[in-house]
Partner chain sequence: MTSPSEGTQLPPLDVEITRTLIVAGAIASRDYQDVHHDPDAARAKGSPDIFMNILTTNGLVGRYLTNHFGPHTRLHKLAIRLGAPNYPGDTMRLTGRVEQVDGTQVTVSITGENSLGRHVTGTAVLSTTPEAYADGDAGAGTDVDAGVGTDGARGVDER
Amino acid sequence: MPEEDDGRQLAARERQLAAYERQLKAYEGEPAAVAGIAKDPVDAAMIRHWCEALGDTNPAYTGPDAVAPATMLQVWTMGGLSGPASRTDAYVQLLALLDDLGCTAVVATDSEQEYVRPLRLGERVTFDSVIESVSGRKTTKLGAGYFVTTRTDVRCGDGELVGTHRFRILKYAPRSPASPPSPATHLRPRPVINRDNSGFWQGIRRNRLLIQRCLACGTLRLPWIPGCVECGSPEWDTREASGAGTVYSYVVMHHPRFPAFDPPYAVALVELAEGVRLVSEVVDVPYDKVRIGMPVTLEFRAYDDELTLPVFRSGEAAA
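Would you output the structure of this chain only, in the form predicted on its own?
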């Protein structure tokens, strides 16, 4: 009898969860923000702060004819400490429903942007957002929850589209520290793959490390990004890395502890022979033997059935 009671209770919880998830899905396509207006126009001071923080010295961002770096797109739509004034009841209700499910914590996971044209000094953007998708229930290292993706269309003037910004959050129920980790937490973290870097990871699955090359000026770049940081050209192809490199820098991780890793271990910034750099791991070398300038050689290591990563082996051992 107790087993039958447990079974009925489990079935009831599953039905209740399914009902909640149908409610969550009903918000897909609903507006998240309507008729938003930037609190400030595009201005030189904000552009300067941004460029100084990133070390970006591109002359296109200075002077009377300056344009804003494309990656600042979200900056002009942010609500600041006073909060977003254009948020809709639908989005507030969605977040409240997730709270009711115990998903009271939130973390931003990733974003994607598309640019139509640069923003110029003095322009003031307007924007509308839509709830693009709500995932099914996912189990993560932080806890079980739901990914919510919003898409914001950013416009200028009479409604000219200048860019699109997708923003994804995870609303989750924090896992109790006393709870044992699920088997999934023993797996290596998965890379966030999007339209900008999917080609890189397709290459990794074929045991090829592909570097982007600008077709206008020939500059190589890694990680993959939509445009050239030197000339701004969006046209590119790829060049396969030779596999030779040196340790440019490294840190030794002691904390925090992750089940998929065995600290202490070294995280290395490897400079490839082509001149670009990649954060990776020097395998089969004790953490206290990794050093700056160590020659290394690329290899591809499968950590499970779904994940292969580029790692490096000491070139000194092979010499």
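With the form predicted on its own already on screen, would you show the form predicted in complex with its partner chain?
Chain only, nothing else included.
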């Protein structure tokens, strides 16, 4: 029966995809930009920045009679940080539809330019662009996606054609973040160990959870501090926790994100059978299944070569 369900779900997804692709195809021939105007005229500064960046020392690009490098054709039509002003609704919708399909990332794959004549200082280009084609779904190294090809006519003055520019982009669904900052490569924060609490951490390293006990009045205390809060006595010894406890309270962390942790996760305040409490983690329960009053059992978990921490597993101790 699960196989039948899978089959039906697959067929439904295929149908949905086919419907999407029909919608995508409908954008072929629609304008992508209408009566676009360059944000700036062709100017010496932009040409110089381009030549400096690319290491192009061609003398034709400098001086009062400079021409712009031919390959800057598309640059004059770019929206820049403030974004494209001349994009049509059709093109915006097409890109949004591809986003809906999970194809949120984009790379350019092809540029085909024809140059009718060089552009000169002071000329301000206008441009119109059409959606030439939208491909079917393609599997690429980057992920599955669709190629969208636009053709732009670049004009000057009274509409004199100075160049055309065909541009192909791949809108794709990224496979997965490449080398994400994985928890394995980020160590958990180190405890701050001082004279007052070093005995506690020595115990943890030997897989023992030690609770301080006041020698004067017998009050147990955790975390470790120099004196008793009940009677003020600085004399103490330790007793080992049995390991039984219950979730006294908890919070679920969504934000901020710390490199060694994978949110959301539950941070629990566990009340030990001895009556003292400890902030820790319930390790075998999804973050949204941790509940107040849940019985838990202590265990020790080594997170890296140098760090072992007391954590809790749900349920009563087996032994």
